[in-house]
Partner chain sequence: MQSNRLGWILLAPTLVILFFFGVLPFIYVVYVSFHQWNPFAANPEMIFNGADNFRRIVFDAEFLNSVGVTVAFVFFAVLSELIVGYFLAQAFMKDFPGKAFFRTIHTLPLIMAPIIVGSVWKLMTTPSIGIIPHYLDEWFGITMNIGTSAPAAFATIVIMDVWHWTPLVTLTLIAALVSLPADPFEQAQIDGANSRQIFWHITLPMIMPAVVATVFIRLMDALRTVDEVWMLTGGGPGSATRFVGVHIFKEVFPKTNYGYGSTISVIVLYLTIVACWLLYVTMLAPRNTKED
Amino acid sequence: MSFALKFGASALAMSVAATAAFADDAFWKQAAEPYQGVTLRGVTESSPPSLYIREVLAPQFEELTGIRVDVETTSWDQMFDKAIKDMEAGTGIYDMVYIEQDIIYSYLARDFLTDLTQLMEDNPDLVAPTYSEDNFTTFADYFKNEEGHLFGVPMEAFIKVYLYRKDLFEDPDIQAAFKEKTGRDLVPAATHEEYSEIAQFFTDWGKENDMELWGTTAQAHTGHVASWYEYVESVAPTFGVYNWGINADNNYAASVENGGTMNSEEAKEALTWWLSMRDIAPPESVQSTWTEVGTTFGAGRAAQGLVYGENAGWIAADETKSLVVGKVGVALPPLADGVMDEVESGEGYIGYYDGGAFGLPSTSKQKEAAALFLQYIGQNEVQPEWAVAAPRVTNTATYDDPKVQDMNEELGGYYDMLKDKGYLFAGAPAYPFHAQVRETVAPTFYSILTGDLSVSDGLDQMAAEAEAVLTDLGYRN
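Output the coordinates of this single chain in the form predicted alone.
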């Protein structure tokens, strides 16, 4: 049960009742008239933003238009498997599919998606008066082609942030003990060295005080791509290794020998540091994906950690799920020397700007009806309740809403960070070969995690493997 669902019944009732206040009822009813009896089907990940669509927005849309929307929420891997198989086979099972920011380029290369901008231009009678592509934040740019046409309506966007336990960091006894042990004040870490020191201190503190408390989280599953993603998207950039270490401007080189950075000294330092943090994290960390990391932090088992922003809402405010409500602070990730200067000059980024959109498969048999629903979830008017229920912002107007501002305080300024510092973060690189490289190098990465390969040998092997598959795919010559 997600934080979004805590609000399910009340939000649904309030949203349906408020529809007339923010939407042109006449437009929706008239535009939907040809599609009465139609059932749209969508598939997405079982995440707080998606659950809000299923529990609130889909029923609200059906109440207004008479078009039924069935949203299937499942695991991350099953979501992609079902959507891709449907689009490959052309069966048209799904009318909406979740597109994660990092796979959009592969989908575009395979013509999987409908050009929404063109669809609206060709069907002006379908364009809702409350919908405009101009409403979206610049995150929508990740879902556009080279001509600037939109291929997905953004439904979630968030950064992976450094969460820390304010109640622990501000406890006088803990502050005194930390000062005595380290000689410095206990504040959120700005460097990896400081982060390590804090992590070790709290892991020791938990042992000494017979507490189920550790110093850090770690998304370190030894057989799931979540661990590889944490390293390449959230850890390596903080050491100055960007875009997975692949140099697209130099023949897509990955190895240092050929001009890449996948096996650079900075990459090896980054992975060594991350593994050292994993080793003093809660024992479940070696089986943790993005979901379990949030659960670990919400259970009060970690003093600090890198956590996806979509989980920040329920961790900070949902008393039915979280044991640390009102105790959560937000900070930027720790960085190596010089990284912020590179980022500010446009040469890199400090962490992952994640998110996704709902796209319309080219194989859908109900494109016009689906286009109505996608517009519905893209309106400014439905965003504030959604942002409160599941911390994600896709529309610029959302930040100024009073409800969102109130939630911002509960989240320790998370929305302010997203708005003011979001430019420091970045999504996955625009690689159409994303999945092929990931699947090629991930097994080697897991071998590093299990100790079957050293960090140095493993990253050397990963760089060679990446270059080999890129050569086979025709990107290297």
Contents of the next structure:
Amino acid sequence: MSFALKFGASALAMSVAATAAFADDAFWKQAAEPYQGVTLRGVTESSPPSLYIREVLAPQFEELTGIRVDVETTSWDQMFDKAIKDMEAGTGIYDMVYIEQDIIYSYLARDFLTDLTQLMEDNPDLVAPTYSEDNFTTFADYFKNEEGHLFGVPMEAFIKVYLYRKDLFEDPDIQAAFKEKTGRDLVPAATHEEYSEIAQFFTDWGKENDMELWGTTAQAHTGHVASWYEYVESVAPTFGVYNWGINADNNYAASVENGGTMNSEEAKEALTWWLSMRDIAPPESVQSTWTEVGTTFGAGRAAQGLVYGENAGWIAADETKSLVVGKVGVALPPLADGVMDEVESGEGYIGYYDGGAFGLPSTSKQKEAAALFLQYIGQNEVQPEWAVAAPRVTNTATYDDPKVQDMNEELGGYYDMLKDKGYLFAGAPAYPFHAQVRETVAPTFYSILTGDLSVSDGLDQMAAEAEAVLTDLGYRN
Amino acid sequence: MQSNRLGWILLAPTLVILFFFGVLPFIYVVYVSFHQWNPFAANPEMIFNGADNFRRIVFDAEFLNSVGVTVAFVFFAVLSELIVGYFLAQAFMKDFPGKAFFRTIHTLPLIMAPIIVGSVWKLMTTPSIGIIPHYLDEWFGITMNIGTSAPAAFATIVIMDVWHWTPLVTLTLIAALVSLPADPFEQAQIDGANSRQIFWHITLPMIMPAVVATVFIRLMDALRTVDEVWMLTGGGPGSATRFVGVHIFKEVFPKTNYGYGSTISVIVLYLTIVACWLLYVTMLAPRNTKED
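I would like to compare: after the form predicted alone, may I see the structure of the form predicted together with the partner chain?
Next comes the full complex, and the chain you just saw is listed first.
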């Protein structure tokens, strides 16, 4: 079903639900009484979950409460630019801002956001009977401070999964050819060696059979931070290099010499392996960000790959955009020896848990009215339709909804993995200097990708650069 | 006196807007350029650091690389646009079937937003999928990958810029050529001058003010190119197309390095003024002196 159709169907279903199921309409009308004529403004990334807010939830809320909600959807970098400038200058243009999981610590460090837990405690009349912080999955923990207070209502959450082509993996001819070539059965890889073997097999298979098919995806853009993200978030952890290789407990050391792991042997092994995968990925991979990786997989050009969950939804289920609907399976990423043991003991993670929340800027002039809207989008009642229209789950109860369970089937068990194995994944480390370090080391990383620097020299240089900028920023002594 | 006052009254709204949206922000940027200021540093306050940022810029290899790449880009792009634009202008001065149609088609790129131009060229040049690498491979056996080849990425950006902005040059030069008097050309022909001599000694000197104005406009535009490059290569592969505009963007927005980013902006403005002044001195000043 197309995204537009899903939106339409969702809007219709929600309209019916809004009149029939919400027994608490009286609360919203009464609570919104003092804010009639108010217009709330939000800024967010133009992504399926955000578009659902703009097209479905905001109009519903407006109809129910009389409070107008204007949601501006824009590009990823523009969204941050607008929100940060507004909060930094204190202009108070926005009453809601999208907080990507990896930027929350920067915002908290600058006191940009309103403490929602405190706001609710201070204004008990504002608390909707259908809203509770307990409804959220553990992903909400990323939007809490050390005291456990919430600073954003989760609106999207997904993991970066190992996606593979079920139709290819289950094809008897291919299985036989793989067995003959490698001596083992063709099943999703559990280790990097197995992954490499499968990737090489399918790249060769594509060539031999004159097919536009390669063995793996690679988010390896040579001028965009997406490539750096794939390495630090999704590849390095599977080799046991966590938190970008920066040791926050040891004066933010990055180099092995000072106690970090950014240029450790494991890191070098991880990057070398990933580059070897990049070399047998489709040619467009060197120009691919997260979006293009999804497009490559959806076009049926890769047999397996690490793909963001937000794209897994349309790849697996949207026939208007994907050529591999119904042909997709999900698995955990391949791991090096010992990594799973470390993760199970709470020392690391195996991949990236991404998402975002809607936060209330400290500079907002309509905090109470905005708090009402944030509660509205955080209720269990609005989640299932939202999860179907734009695959994301932020509330525990959503998993049990029949519509979501049907969607889970279409997605090859993706929601089950999110629910049962989500704890193995982690969001970005709690650094207030996220973008600053990323942008400092990224040019060197690109030089590694282009071959101007060797993996070893490049990672050594990146570690030194990271430590230098952390010293400049005043985080490292 | 009366007309002077009326003139100032009529100018006032423009001057006020110019002051608030041009002069004031510029003064603020200069002020910030003397500070260390990153809102996400451990100390997010603005700290006056004298000329430290200016001292740092001299040794900043990334900045110097971006200046070098930009200068090369400006040279190749603007020169190509001038040459191609002049020939197109000469072609459009003549009558031929379908002239109006071709002239309209040829100006279409001008109305496209740079971000769209970047997107379209990205689609056309995506390795193995885009139409350009596909046919280069199929017809000539050439592998084009702007994600790995720095020369290919740089050349593609120059070609994209030439495609986008040559129509502007053409239109300006058509306007200049149309306004030229016929007499000098007729006299030159009577005197037996060939077409090359006519171009160097009559046409070019007479259209020189239009050429210089066009070069000024394109030079300033090319020096602050961001959108198209951002979309097409993001500054890559590596730093091969990290033009100074892209460098400033990355320094100021994602890195939020407002102090140092402002310093780079001030320096780039200074370099632009110097480049324009040099252009004026070498191309127009001698002519003005001769006329005096």
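We call the rigid core the largest set of C-alpha positions that still match within 1.5 Å between the two forms. Everything numeric here is computed off the predicted structure, so don't read it as measured data. Residue numbers count along the first chain shown, from 1.
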Report task. If you could, name the hinge position out of A267, W228, I377, D354 for the rigid-part rotation between these two forms? Result -> D354
Query raised in the report: Roughly speaking in whole degrees, what is the angle the smaller rigid part turns by between these two forms?
Result: 10
